[in-house]
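Presented as structure tokens, the chain that follows is alone, the form predicted alone.
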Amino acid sequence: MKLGEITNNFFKENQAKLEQNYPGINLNKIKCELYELLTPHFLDTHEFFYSPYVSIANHPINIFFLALSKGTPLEYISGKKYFYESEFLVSPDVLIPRNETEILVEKAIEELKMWYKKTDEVLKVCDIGTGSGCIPISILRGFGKPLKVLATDISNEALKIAQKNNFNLRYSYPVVSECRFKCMDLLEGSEDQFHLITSNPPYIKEESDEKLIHQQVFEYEPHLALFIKDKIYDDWFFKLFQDVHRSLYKEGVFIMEGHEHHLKKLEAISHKLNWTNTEIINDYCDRNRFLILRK
């Protein structure tokens, strides 16, 4: 059979399950993903879906259809995700970057532009729980002026992905900028000071929020980057806000992504640590999504 016929049949036979695992999926989307995944393996792609295909167990086409039938996120199948005008490598060791997190990047760049007007020193930025590195690398690219950046994560495997992304995109930001990666929990042991700190930390309560999570996210994305146990949730963020407050210069800014159901409570927790200038920002769906704390 021709590859196009095989793809059509696969979609018809699995449509209900595919639509459950991949909201908005359609036949054309599957063909586009398959085409983009496989074109590096073929010299001539003009007749891509009109060529006959003989099923081979370990062939990328079979692996692609098997991964789809299991519900593997498309980004983990292709190994990449577009975020803030760049292509980032991803793996099951890191969260898949979401479009709404681009708002955090935009807010961070706005803050850095304001800092740039009132100091001649190179601005220093830290990203806590960096995962794929999409936030700090996008800030480096979007700001366009020299920065000193520290990206931290508790997972060495995640940092390997972030370092690969930085290597691939290093020529897209000023050559004099500095981007370091360090394996650490929050900012424990760090004596550095920063003008801006960002974070997309784990913010889902492991027990009470579990039913609100899409099954695909629960099964495939790293729980270390998603969940905090309910009983330590408030204390964990108290410690985060404490570390951040200690590590910011006077008038420094912290921007974090959070859960729409918990941001108001987290804002109240920050007030216990003398954060008095606080703000909650909504995402594209008008839900509470980002907390900004100013020292």
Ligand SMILES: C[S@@+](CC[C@H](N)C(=O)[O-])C[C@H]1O[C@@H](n2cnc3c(N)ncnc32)[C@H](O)[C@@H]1O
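These numbers come from a predicted model, not from an experiment. Whichever C-alpha set is largest while still superposing within 1.5 Å between the two forms counts as the rigid core. Residue numbers count along the first chain shown, from 1. What changes on going to the form predicted in complex with the named molecule:
- Annotation: Cα of residue 13 displaced by at least 2 Å between these two forms, core superposition.
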Contents of the next structure:
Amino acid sequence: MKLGEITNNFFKENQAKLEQNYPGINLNKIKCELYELLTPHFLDTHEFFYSPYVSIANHPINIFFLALSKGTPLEYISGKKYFYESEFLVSPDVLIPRNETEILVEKAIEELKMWYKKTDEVLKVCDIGTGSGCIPISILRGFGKPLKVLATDISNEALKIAQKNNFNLRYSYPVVSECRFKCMDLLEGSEDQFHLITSNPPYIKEESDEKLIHQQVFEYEPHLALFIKDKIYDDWFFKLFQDVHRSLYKEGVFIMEGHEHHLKKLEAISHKLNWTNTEIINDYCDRNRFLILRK
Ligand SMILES: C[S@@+](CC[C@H](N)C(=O)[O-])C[C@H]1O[C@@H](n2cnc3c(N)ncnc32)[C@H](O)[C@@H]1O
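Moving from the form predicted alone, what structure would you give for the form predicted in complex with the named molecule?
Below: every chain and molecule of the assembly, starting with the one above.
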């Protein structure tokens, strides 16, 4: 019998007693606890590497070496990526969060601090194309005051990972905050209004930029998270800027990560939609990386 089935049966058979002994317990919680227990947190590395090991098919150690030999990104092997003071779960359904995206999080927190001085309302934030959820969850943590957050993605599989991360990290931000997840195409059909919108959208041109992409990224990371077809690229961002404009309060701010070769053109496209207060800022390597649009 599989461990999952054994756990399900154990929970069913012992539910009443468990609920009495562990207030608030549920099947998921037991599964999390069991998983944590079986994953060693601390091992003496000397002992670990000098212990005899007999190779067994499907043993985690064999799987690790097989994945390494295939070039699987380490984050997809470990299932984890550290980003802005938190550990995020990742799977091949989501982009591996990049360090430069932490600059976007910092900018977003700065903007929220300014908004906080101007209004007593609970500030509303939206993150478009949330992937692992690293941006909204880090904003919630870094801002440290209650927020109402909507995180969207067109991929249901990505949203499942984001929701798991939100569950795991829910105590790292104020409990009264709200963090919702919704599957949608950009902000199509949304009538919500926000003080701040963030996005790290797919921004690589599928045909002309493809040769600049590292083979490992191309092979393993979700293409939905990376590429936009060349011929729809400008229209795609035009639509994004339109949706964002409609969904921001007056004086609201949009912060977006983008491609160093295309950000200037995208800034020009935003001007066609009457965004006038615009700015491009650089990443750690001094490349154009972020576009800030103010309504
Ligand atoms: C570059 S990844 C960013 C993921 C995460 N925000 C991060 O910074 O690591 C882009 C994300 O946008 C999502 N996406 C692609 N097209 C979309 C669309 N039309 N509407 C909403 N999300 C979309 C992808 O599924 C992917 O999760």
